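This document opens with one chain alone, in structure tokens, the form predicted alone.
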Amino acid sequence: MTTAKKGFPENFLWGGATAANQLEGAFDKDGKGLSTADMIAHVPKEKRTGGHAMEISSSRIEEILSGKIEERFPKRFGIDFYHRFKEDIALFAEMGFKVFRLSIHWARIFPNGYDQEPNEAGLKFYDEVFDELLKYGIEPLVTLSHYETPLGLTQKYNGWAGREVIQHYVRYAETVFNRYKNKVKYWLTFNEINVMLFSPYTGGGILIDKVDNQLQTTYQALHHQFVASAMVTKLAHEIIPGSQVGCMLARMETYPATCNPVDVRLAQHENQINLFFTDMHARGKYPNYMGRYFEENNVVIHKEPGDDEILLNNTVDFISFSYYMSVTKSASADLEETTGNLTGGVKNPYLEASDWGWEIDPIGLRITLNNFWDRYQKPLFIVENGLGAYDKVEEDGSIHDSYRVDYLKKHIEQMKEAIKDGVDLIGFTAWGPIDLVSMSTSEMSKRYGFIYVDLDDEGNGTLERSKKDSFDWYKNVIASNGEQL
């Protein structure tokens, strides 16, 4: 008889997650090249037409580079982690982090993406960051590509639309694997790889004004990323004995709005399209249901000899994902639509929403974990989850973010329930343990952190760090291994 698990395992990896383009800054220091993220301007709310990162045209890129556009590009400056990483890591260590998820800025290592030799100053920076983490006993969890495609690859190949980018990505991965093989065990190949469906520029550095068929180009580019991911998974296992390589999906569990079979089938289809990406990474082959989808949408995947074997023989060791919301779909046009969820859908009357309209669904996380485990039987890692909200600094400098504590508490409770269900969950990294520039809106006022950063949407502030109430709460969660919430 199997004994049910009671709580989080002793070696559970608690920590926080970030991305280089949202916190490092120093966009033009020490030989770093420009990335696609450096071209994203801050758009004030009153001028914003959509919640997600905008697609950018080739002409706009030229105007930005020529200096004709006078706008703020917050991801170029981040929160200056580049110069303050020791201070920030000390705060993470004070919270008791077991793991810290960060990304390597590809253009800091290969400024154009297609360079033959790496930038030593960039390599040295991450040496120092990893050494600082290891000094405190914090495991680095490193994302190789987190919406940071070198701009040079966009200009030369239209990003991942060009198969040539595979070889440059593999060279980059091989370089950092060899450099950090004694410092980094856990790796992710691509962040939220499915986001390319919503934003080809964000996910793949693709300028859609340069393609004839966006859907065809997007899925072809994704094929290139799947092959590249499998190739570097193989490399990591060869170069770093004992390394663990994972994929990363923006998971949005989709519910039918009613028990009408039409709605149920619609939700099933949406879940298939979302889980296609983990099917590719964990099973190593195109699932049957995508054959019909491709045929009906005139998508033809062009493969090179050996692609199928590479995919099949180099599946990931674990599955990681972000979870912020669930989605509800209906075939009816009569139901009210949501305004905040990234993939649309109708309002779920049983859920509340965040300040940005993202529907809050802790039980959906338990459902997601169970569905992943039942489907793949591979270890799971929640590498993004958190609440973006407005924070108020009191006169004495304190920040009472009980709403953030409540959000995380309810999600961690459901993680524990999933573990009791038998799910193999190995870690949790809360998104944005320190306030950083928002990916989707390039603003600072959408804050996730346990640590407040004095910086506003217009780039004003001291960059001083201070603790919110949630800092001590999360510290206690980690110290008690999730028992005291």
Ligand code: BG6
Contents of the next structure:
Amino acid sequence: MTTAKKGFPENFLWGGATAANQLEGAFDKDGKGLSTADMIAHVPKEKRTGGHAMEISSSRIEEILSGKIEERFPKRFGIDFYHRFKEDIALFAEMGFKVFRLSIHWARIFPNGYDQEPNEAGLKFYDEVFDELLKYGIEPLVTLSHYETPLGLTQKYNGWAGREVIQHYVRYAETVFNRYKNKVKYWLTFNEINVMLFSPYTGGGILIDKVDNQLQTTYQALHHQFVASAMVTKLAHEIIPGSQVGCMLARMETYPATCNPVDVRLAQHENQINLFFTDMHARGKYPNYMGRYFEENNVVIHKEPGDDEILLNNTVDFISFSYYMSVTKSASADLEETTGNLTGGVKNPYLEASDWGWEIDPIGLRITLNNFWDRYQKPLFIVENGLGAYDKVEEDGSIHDSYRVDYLKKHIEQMKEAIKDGVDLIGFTAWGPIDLVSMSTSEMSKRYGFIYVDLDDEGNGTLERSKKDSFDWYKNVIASNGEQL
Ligand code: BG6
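Same protein, the form predicted in complex with the named molecule this time rather than the form predicted alone?
Below: every chain and molecule of the assembly, starting with the one above.
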């Protein structure tokens, strides 16, 4: 008999998560090259078809590069963290962050991706950021690739569709591991690696008009990312003794709409397609269920000698994931559909949804954590969770975001339950601790932060930072190690 854990472990890593392209700005400063994110224009709500502007063609890229386009590209400007990081990190420190998740913008280090020598100014910027974090005792958690493929790699190889990109990614990783080996211990190889299934451009820098068979190209490109991920996991362990490398999945816990076995099997299939990515990283080999899926969908993975060994011998140290919502699937065409983060399903009558239709399901997080733990017995890290919402600034400047507190409180309660269930959860980084540009819609009005940024969807504002009510709430959550919610 073992005894149940009571609550969060003493060294639990509380903090916040961001991505360079949604935060930094300074897209053309100090030698940075263009990335795929710099090509994504803001689409006003009334003009959105299908909600996202995530697929881009080669002709569109040419059009943008010719400079004839008058649209705005918010991910080029972010919230100007590049110039304000000291102020922002001081606020994170005031909240008591133990960890801060950020990504290195690959094109800041290797402007075209295929360059042989790194850009010193880019390396220096992250030195300063890490030093600032460490000054406050905040551990950096670094994503190597968060939807920021250098555009040069897209133009030359059609992004991760080309196997050549592996060597460029490995050179980039080796460069930053060597540079920051005394500053960064926690690394993630690819943000939400499964996103390539929903958007080959976002996840892999792939221009869909240049491929004949999307499913084939996507899974082949994913094979390249799996191999690259395993190669840099090996490198990190060699270069940085004691380093911890994780994979990162957009987890879509999928429920059957009814207990009809047809629905149950459909949900099981959806879960397998989603968990395939963590299976690859944690077990180091292609699962049997994918063999059948590939065969039935005419997908053939081209491997090179040694790929299987690299994958098998370099599995990750921990599993990280984003969790915003659950998904419900039905084999029947009669039920009302919903959209959500990247994927949708049918409406779950027991759940409410955010203003963007993402179904809010705190208990689903406990289920997710238990399922992961049962499957892998590897430490788990929630590296994204939060509520995108419209905030109202009162006349005195205050922002009463009780809805955000409510969302996070309910999710953290379920994390605690999962820990009591015996799950080894090592940290939690709330998505967007400071308002930043939305990934899916490139808008500012979808806000996640504890810190408000004065910037609107049209790019107007002072960029001034101010605290929302949730700021002090989260500060107290951290100070009480999750006891006071
Ligand atoms: C995740 C991404 O999918 O969700 C982040 O890793 C993203 O980059 C976050 O910002 C929230 O999504 P959105 O579209 O609301 O910004």
